[in-house]
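Take a look at this single chain in structure tokens; it is the form predicted on its own.
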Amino acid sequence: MDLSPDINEVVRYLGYRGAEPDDSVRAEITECIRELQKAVTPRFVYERFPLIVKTESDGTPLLCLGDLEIRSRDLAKNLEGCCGVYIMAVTLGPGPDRLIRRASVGQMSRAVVLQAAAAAMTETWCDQINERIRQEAERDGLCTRPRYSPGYGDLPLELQKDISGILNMPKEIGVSLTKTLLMTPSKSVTALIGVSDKPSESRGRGCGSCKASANCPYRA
């Protein structure tokens, strides 16, 4: 399994804006990617649910996915016209966190590069599982929407608790939540992917649906 991200993506996570890193930085990125490749234990879990959309008395959309109810105007916009939703969770495992912690003691610049490379690698893993879901939906005659994660727009991070329980994340992929709803291992992602029998004009990973996208330093 090749989870190597594009070096330019790592550069973007490092915050280079309008400037190119020198050869030594690129060499450091390449070395960190190789080190991470040996440390990761990528896992994933996902499940598809039928979608029913209701409207509450104040006009807020109520998205019903089985027993899960979500109140979110932004997610409702993303899922407009959808008949179902995949809920997915992925992780690179605890290896990247250990490497970053170790480098943080005396090698802070390397820790920063490892952090950026691991973040880009997490997105690569998300993209691969996203593609797996797209192909599965396509076999059923359905099209997928851009994935949408808790914390985007008005979709609350508190949803992580429900997703963790629904997908049994601790048992299935070894991911748990802290009291502040951060995931452990940290290089983990949850997301919702709508499916519809009609193609959508939306493309990409969902940045266009996020209210913070205009000022996000990581936006492509």
Contents of the next structure:
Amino acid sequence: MDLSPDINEVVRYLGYRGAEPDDSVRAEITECIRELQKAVTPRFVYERFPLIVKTESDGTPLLCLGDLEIRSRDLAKNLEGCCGVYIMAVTLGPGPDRLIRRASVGQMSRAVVLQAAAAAMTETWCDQINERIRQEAERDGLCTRPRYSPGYGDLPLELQKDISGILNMPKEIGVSLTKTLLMTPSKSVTALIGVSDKPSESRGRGCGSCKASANCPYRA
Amino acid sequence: MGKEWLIFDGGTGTILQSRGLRGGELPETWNLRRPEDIIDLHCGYLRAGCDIFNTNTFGANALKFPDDLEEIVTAAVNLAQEAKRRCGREDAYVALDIGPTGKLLEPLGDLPFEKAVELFGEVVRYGSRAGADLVLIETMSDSYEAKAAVLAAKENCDLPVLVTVTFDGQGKMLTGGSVDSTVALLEGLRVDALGVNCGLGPEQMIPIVERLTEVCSIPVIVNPNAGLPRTEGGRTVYNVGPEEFADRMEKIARMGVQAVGGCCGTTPEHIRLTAERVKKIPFREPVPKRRTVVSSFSQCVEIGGKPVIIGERINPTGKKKFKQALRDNDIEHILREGLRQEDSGAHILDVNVGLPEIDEPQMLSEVVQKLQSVLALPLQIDTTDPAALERSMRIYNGKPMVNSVNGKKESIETVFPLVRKYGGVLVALVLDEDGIPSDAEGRIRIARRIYEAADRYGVPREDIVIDGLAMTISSDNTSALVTLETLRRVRDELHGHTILGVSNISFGLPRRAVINSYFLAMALQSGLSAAIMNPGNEEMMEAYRAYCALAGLDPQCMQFIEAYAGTSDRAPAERTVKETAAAAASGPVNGSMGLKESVLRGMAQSAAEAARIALKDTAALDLIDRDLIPALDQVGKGFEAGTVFLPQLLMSAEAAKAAFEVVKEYLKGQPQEVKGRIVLATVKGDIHDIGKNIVKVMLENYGYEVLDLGKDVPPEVIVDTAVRENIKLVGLSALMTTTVVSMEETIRLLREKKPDTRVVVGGAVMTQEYADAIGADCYAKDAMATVHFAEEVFGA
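Provide the structure of the form predicted together with its partner chain, given the form predicted on its own shown above.
All chains and molecules follow, beginning with the one already shown.
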């Protein structure tokens, strides 16, 4: 599979805010991507669940995905009008973490470039699985919504535990959670993708839709 | 096991689901809530003709069942026994089933190795007490976790231990292990049988089974899924029916495996047909393969084919800087030495950290673990301290080389039991109570004695590598000849493998590299299997590569060409001198101009070179004040102004560091100023340490000494260090909101125990408001901000 991230994304993750990196940094980025491509073992798992939306007595929306119940206003907004939700988890495997650890011994400049490149590659991998899901939904006559992850808005990180269990992440893709709910390997993402029988006006992905965008160093 | 066909049972989860197990419900709870269903499940397989069946304990461990683990495991074994009675199958064996914990072990994840051993050990104790006949460790997708489970089983019961692991379609485990590395590890741990289960259907497992039967000397188990899964109306279904499954399993059985069964999606019908078909095939016992293999978590090195290079540089003997690094607990220095040797072409790294004044068991095991977290080369654990050896072999992820045993009774009695328990390829020195025999005959006699000891301790002979002992020719003119004869006789008479610390041969002579490289070629020609040497020594590497090319061990001379294409025949030493002179001549007239420029452009090598040249006519302190500091300041200001970005900032920092090291070397012996000592740590629960590492590089650049406590550091450790070392400034990083609480806790404890210490905090989620709320003295938005705060605390 081809996991070539957009170099401009890597540059953005490095905090360039639209500035142009010089040739040596560009060369370093290309080299790091090549090294990462040899080290990654990309895996994914996803499953579709029917969605039923209820409202709790205090007005909080209660989203029921099969046996899973989620309380979140922001996710409810994202999933407005949806009849189902895909839950997905992807990872690049333990290779990138090892490369970054290795570079951190004595060459931090390389470690930060590897870190940014691996983050961009994780996004690329997410996009590819997202696209697969979009096509699968399309075959059933459904449209997908922008993906939404635990930790966004008011969607609690605690949800990671449920997702890990439902998708059997440790066994299926080798991703496990630390006590503090971080994923290991670190180049991993979980997300929810709503599906609806009506196309939605594209509620933006990217920086425009993020509350923290004003002061963010990674802003596109 | 290994004498006749054994049939394992099939899937559990899929059958329990069809009986109403809900998604997210723990199957093990049924041992207490729905015992009849579990007995029925077992009976289905017993009637289908399986010989070994698994207790319903796959996910049973104290992480999932903190309260009633004993009850659940005991019930599981009792239900299995009850099923045997009901079916009249007293001949069948009850396997205590052990699956993965679902947590990743350190250093990849946050579960400590010994904690994993403890978790598994608890299950083994309950299960064996309740009467299980054997332990089956299965569906392991991390070889390190498999090792923890095997140790737990062996240390808590005397039952046979069987292990099956899960590979993907490329033959890799989730954490990178291959068939070869897994077999090396598990055979080394002396399991009774090993194999593969889950993940794939029988067809996809065929290439894996092929390799397993090629390398494995003990019985092989194959338990595939019923093909590949797909979801149908919220249920997982598998695409290979009983007939087709039995067909494929017959094919697999003919490949030379000793036990077959099923995993997810297989039913009693799958197993019944498979048993019927397989038991008609003539049974083949496993054949010993006699391979000498060491492994890491993912790589294997075979000894006895192409000669192997073992890097010798991780060793304090004769190295002042290395000794100092050990005393200062500067593990990074040691890791860098390891990485350099890997880049130079070492296949295995020797690891020796023996110094009288350090806690060797602690240091050696820590170095072994840290090395394994940054590189994949197998390691050779080198120590004379039995406690250090055991602790390091225990936490080693793979099958290590062990350096060493010798012919002395005490050595044999200490080292062999450890190799028997943990596995390893053992370097055997041919010396004993009477010293080193002066002739080959005496050395061969000791070698024979060590092989006999291996037989007695149940260590396979192929796991012994004889060290023929290279002794300097400067004191005994014939010593090289004796060593070479020993090598030949081990190869020809004992059919064994050999190893040498090559460079000892030239001790006390000038131009040692000349003697060493010729001796290496002679030794290789005499059958040397592994050379312990410095892979950074170009002459010796030339001899090695030339030997491989000449001896037909380098197909099409590819590796030789890759190493030397485009280089000239001049000696490397000469080359360096001439090129440097040329560079100096063509470069800026004033060397110090070059230095500033090199730092600004982030070119480490050229910065070091420029510093070296400039020091010829510039005072060291002038160089620092006039060039290095201004260059750093310029880059730092650029970073703050948003014209220089993080990679460049760090590249410049690394260039400055390279130059500083040259200057330090020059000033050796003179007192050197440290501006202040700072503790850095990523707080408990957080494992993302990249930001902290960036800050460390910058602080060191500005002349501060950093005590780096690493990541996931408990508050007490940070506070104790601050108190013990009388630290004025502590820097804490946290990436996630979930771990900022540990940051707050650390600050609270610090205020209580050492109120005069200042605290600077940073990290992705950190803000000024947040920093204020948890009581930090300073919020640093980036590495430069931390430097400025340090200047404020210590006075610029």
